[in-house]
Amino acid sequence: MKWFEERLELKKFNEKFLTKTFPSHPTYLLGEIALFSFISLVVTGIFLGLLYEPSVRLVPLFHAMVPAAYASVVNMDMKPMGMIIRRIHHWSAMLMISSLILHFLRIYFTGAYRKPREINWLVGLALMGISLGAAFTGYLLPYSQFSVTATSIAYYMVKSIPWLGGWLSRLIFAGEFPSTAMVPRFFFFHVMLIPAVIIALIGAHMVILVKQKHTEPASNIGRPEAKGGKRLIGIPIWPEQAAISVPFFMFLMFALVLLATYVPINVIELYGAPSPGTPVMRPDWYFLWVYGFLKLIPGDLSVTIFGGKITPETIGGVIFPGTVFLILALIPFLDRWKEPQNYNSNPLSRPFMTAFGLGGGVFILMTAVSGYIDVLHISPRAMLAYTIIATIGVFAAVYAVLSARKKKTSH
């Protein structure tokens, strides 16, 4: 250890980082379970890529001929920890996703994205958009009939912004829909770009946190150790937090591998490998709003704008989903809420952006419910009215009821 001291000061970066404190509170824990899963991902994820064929060419499987990547992921799944590995990896995608989700409610509710957060706030949206983005890429490598057929909804979304549809779609997706060098490109997407983009994310958010310390809940207003604001209130990160995160990860990959032992997922094996036929799919929940509200837009509209047409496609997969993230990154901008700024605010005392923010979700929900509305046997015109009505109805009667209590409580 002094060998290590004389060359590293590990003294002086454990005075400096690791005695840094955690808040105790355990909604705290939902970013940690973000970098969980995505060290799950990581590690599940090298296993598959030394077994996948980033490739169509066309290679024997059980007396047909079907693309290497498709026959790659067969066999995969026929191998000693092949299909369990692969079900992880799948369920640490939805476990990340989902986890990033509530974390990003929990900052919102509690007005956590303020001054002189707000950096922060944009880049765990961007965070958000890349995680979403590998999920995607993620789609296609099996190659399945599922697979090949998901992917090709959002290229035709890409290819219908106006005037640059085109050369992104080519960019994107390398070349016309489908190409052969489709697969080589979203694998080099999925298992080096991105997770590079992750990583410094990720490292982005960290660095600032540190600078900046967690918020509070604000219980902790008023404490004396709390030194009026200048103090976070909690546990040093070492070793007291990590006693806590490291058995808590260890049950992360418990829960995890029971999904994966007893809940499947896609079989490609039921959908098989590409063929002309389009079968009846439906994207993953976190896919699911944006798919949802493009069966909402009548078919037929269409407007011409300075030589660029605007499809169906251009406003529910590219505009909507535009307007949902550019909302969410203005929000810190746009609340001007006065309040010290170390702690948590309660959402009971913040009645329009907790009425905006309960209203925004019940629209993401019920344009996700829009997904079903040929099961629902519902009419698109219908189910925009459904959902118009229960935004504003839930917006509306939130608002008042905060409103009234504010008040109430003011006097």
Given for the second form:
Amino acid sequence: MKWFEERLELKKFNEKFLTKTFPSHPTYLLGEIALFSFISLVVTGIFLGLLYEPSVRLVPLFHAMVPAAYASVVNMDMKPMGMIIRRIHHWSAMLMISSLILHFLRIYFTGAYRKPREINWLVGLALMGISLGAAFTGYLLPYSQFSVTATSIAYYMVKSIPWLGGWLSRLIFAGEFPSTAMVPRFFFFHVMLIPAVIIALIGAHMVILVKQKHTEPASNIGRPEAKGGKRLIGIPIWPEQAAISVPFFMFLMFALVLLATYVPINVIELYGAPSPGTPVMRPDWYFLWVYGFLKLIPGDLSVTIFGGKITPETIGGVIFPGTVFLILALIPFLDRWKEPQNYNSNPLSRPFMTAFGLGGGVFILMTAVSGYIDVLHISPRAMLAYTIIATIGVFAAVYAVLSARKKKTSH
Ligand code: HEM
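Switching conditions: you have the form predicted alone, so give me the form predicted together with ligand HEM.
All chains and molecules follow, beginning with the one already shown.
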């Protein structure tokens, strides 16, 4: 230790960073789960990268000629450890997206995005968008029937962007769909560009977090040790929090291995290699809201503005998710505060923001359900009406109940 201390001044590092306080509240572990899942994705992804072939050249597989990308994933599934690592990779992606959505909900409903944490909220939103991009590019790589169908939907969405669509779609999809250069390009996005951006953004997220400190859980309001929110109540990162986080990470890995062992995921052998027929396939749950919203828009709706054509694909695939992200980005600037807010709020004492969040959540859920209107035998018009009624109904009911509660408690 002395040898290292003389060279690296570890004591100074310890005093500066490892003594930082981590709040003792389980909801603060959600961000850590997203972080752990990302680490698991990188480690398992390195293993998969050694076996995967990013090419669509035709190769023999079980007496048929199929794209090399597809054949390499089927071969991977037949290798010792190949299938389990592929499943752990996929389940880690599910865990990362679920935990970052829950982490986002914790930040939103407790108001942890308020001054001075607006920048970290925006960095977090960028992480959410780019993580969805990682999942999307990953789907194409096995080059199964499912991959090609899902990618073609996205291709037509990007192509429908007025003025820029043709250029952007060629840039992302490496030419007209389906181009032979698409798989290598998506491979580059998935294993190089997107992970590099995620690592840079997580780094920025953590540096800002260390600088600003965590918010104080609402349950600590009034505790004198918190000094009005200026001091964080919790435990130091090293060794106490590490003694919780390391076993917790091991437990998560254990859960992922168990899941991967018993629950198959994205079984590409069932879909088969791409063929001319396009089967009806729904995207994964986290893209269902965009897919479902597309189903609610009349197919013949189209407007031309300054020579640019806006089609249902533009509205459902670009304008709708873009508006949702824009509203989310504006939240800390609309819910403005003069003084820094270092305490989290109890969601029950924020009638408007809680009602807005729950109403918005119901709207997104209903658009996701709309992805199944063909199975549910509901017309797009009726579904749109149910979606609007449910959204406004939940917003109004929550707002009324919480406002009455606030009035009662303030008396
Ligand atoms: C890959 C995605 C993400 C990772 C790995 C991540 C990681 C973390 C971690 C470890 C923390 C500290 C623990 C905690 O407060 O839970 C944190 C805090 C924070 N995150 Fe994230 N996060 C991600 C996405 C997001 C998203 C989507 C948002 C919101 C749009 C966000 C906004 C914030 C904010 C505002 C804080 C400070 C919270 C406080 O002080 O109470 N993060 N993040």
